[in-house]
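Given as structure tokens, the chain that follows is alone and in the form predicted on its own.
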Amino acid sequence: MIQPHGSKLVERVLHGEEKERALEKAKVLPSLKLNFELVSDVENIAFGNFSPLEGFMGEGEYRNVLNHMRLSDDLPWPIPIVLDVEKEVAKKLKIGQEVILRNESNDPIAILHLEEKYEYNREEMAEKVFQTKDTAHPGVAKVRGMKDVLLSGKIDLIQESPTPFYNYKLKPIETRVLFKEKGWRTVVGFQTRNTPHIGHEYVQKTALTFTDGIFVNPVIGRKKKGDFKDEVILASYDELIKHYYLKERAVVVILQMEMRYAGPREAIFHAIIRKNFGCTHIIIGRDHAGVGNYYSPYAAQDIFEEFPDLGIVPLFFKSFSFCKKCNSVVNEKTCPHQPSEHINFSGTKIRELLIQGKIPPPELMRPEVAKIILDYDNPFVE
């Protein structure tokens, strides 16, 4: 099976007596309350999704990632994983101290072993990660709203936060066992934040032709206004797989993490995470992890040329559409017909039809999937 990123799968979860001692410490140690996104980062570190990271980045690692998209040992890593706090809070904490990290319900979820406190330039972070300073970009807006000081140090998870999607939640150590039990030597990962249309099904099944299994991995967490809600995405994929996939060839597992909309950098980040889950391949489509017009359509594919040492194979899909003459999904290499014969897979058009309560034509979306979506009073993030 493919090695995790950095060759070692991180696991920083406390059990048994260690967990009980940590819960006792939580009553007296200083603590920080984290939002949902940071709690997700903590869990992703602890479970090995972010291997080889064992905690939040120190200043040297942060600078290296920001400027070179690599860790200090030259391992590819494009996105800073950092913990921000107010300056007044940072002043009260001492290097070498243990700090309890709590979720929004004030439950203790982890211990941070504080190693560094450092200041940073928010505009620089935004411009380098997102290639823009425009606050209309959701990622830039989030960075501009971050606090003044970053804390670094290894973390130990005390307990998971509850999720309504627990049945879909597997850790990398578990997906690797699952793939082995299924006899999958090659696995293709599919990153998504949308309900599936016929175009998605086309790229998944095309990739599945050359691999043993498809790992559909929807991102669960903060999304922008107008995105599909988490429960709608999962229900629609359940319906699609029920009717149109071989059960032994497809699995759906959530990735609880915010979308950063960092385009090319995030495509590399998504590939690393799927590598840690045990995927040998990842599908990278047009405008992967993009938003608006901030990135060229295939920037998220071109960036892979800079990372020949990534250790996971990207499968690139460019333009494809439904050809009325061919009566099938086609791409620029397979169809001789004029653009007037093609129906493009427009997410905007599909959403407009769904908002009107209409089932999109079968050339765009499976009717079973559309009906599942329309069963929800409001399937979109407001």
Contents of the next structure:
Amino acid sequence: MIQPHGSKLVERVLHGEEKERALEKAKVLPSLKLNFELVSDVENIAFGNFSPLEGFMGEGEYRNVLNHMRLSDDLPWPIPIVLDVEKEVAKKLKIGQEVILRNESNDPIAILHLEEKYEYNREEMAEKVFQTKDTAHPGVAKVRGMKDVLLSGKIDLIQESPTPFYNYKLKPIETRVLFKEKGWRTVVGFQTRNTPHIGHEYVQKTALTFTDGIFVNPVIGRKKKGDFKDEVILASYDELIKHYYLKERAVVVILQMEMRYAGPREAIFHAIIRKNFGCTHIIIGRDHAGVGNYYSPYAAQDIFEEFPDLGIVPLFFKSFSFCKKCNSVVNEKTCPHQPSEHINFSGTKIRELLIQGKIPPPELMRPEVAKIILDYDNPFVE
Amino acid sequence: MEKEFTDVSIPTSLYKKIEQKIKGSGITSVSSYVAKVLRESLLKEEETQEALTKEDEEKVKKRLKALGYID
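Form predicted on its own done, so how does the form predicted in complex with its partner chain look?
Let's see the whole complex now, leading with the same chain.
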């Protein structure tokens, strides 16, 4: 089995008496209310998805990540994982103190062992992570809106926040047992935030030809208006796998996490998380984790050159389309025909058809998948 | 605060050879090349530490079965 990032899978979850004690402490200790994205970060740290991180980053780690895309022990890590609070809140907290972290429902979810408080430059963070200062970029806008002070320290999870997708939520320790049980020695991870079209299926099955299993790993979380709802994405994948995959070769497990839209940096981050789940390979397509035209189409593939020590193999895919002459899915390396023969897998076009209640042509989307989507009164986020 | 970079000595002839090798490769300096090669060689296949006891593994299998991931 592939090693977790940093060799050891982190688990920072309190059980039994420790958990009971923490719940008692939660009644008296100072606390911070976190948004959904930070709660997800806390859980991802605690369950080992973000191994080797054991908490929110201190200033040294933060600066290293920002400037070199590596942790202070030289391990690849491209995205700062930080906890921001208002100045007034930070002032009241003391280094060495335990702080209770709460979710949006005000339930205590974790203890932060406060190690450091530090100020940072939001513009610098945004520019280095997203390679742009443009506030139209959703990641830049989010960072610009962050609070003044960052807190660092290890965390211990007291309890998981409820999720309607509990049945699809596995921890790395569980996916590793799952892969072992299935006898998969090589596993390819597929990151998605969409319902599957034929192009996705082509990429997944091409990768699956060279590996033992495919790990479809949709990112679940807050979405933009017009995106497919999380439950629709999961139902559509279940339907695709039921009709067109070998059950013993494919699994769907969610990753509850915020999309940062950091393009190349985020591609490395996604690879690290899948490595922790036990994947030996990851599919990186055109403009992975990109948004708008902020990154060149293959920047998210080129960046892997800088990380020969990542420990997971990226499988790069070019842009693909359906060729009417070949009567199959092709890419620029496999098809000699003119672009006029090609039908692109345009998410926008498929969405438009679905909004009109129409089933997209079978060369774009499996009819069973389209039907499942159309079974929902409104499959899109409002 | 610890320095972010440090010096390592390599023979001048080797330095020049690397300089030639990286021309037009996209690698911007001999230092970057050396760091890349060293990182590559340091990535070892070590045995994963078994994080679960047999009992815990059985619990995980039970959950995976209940969720339909394994039969």
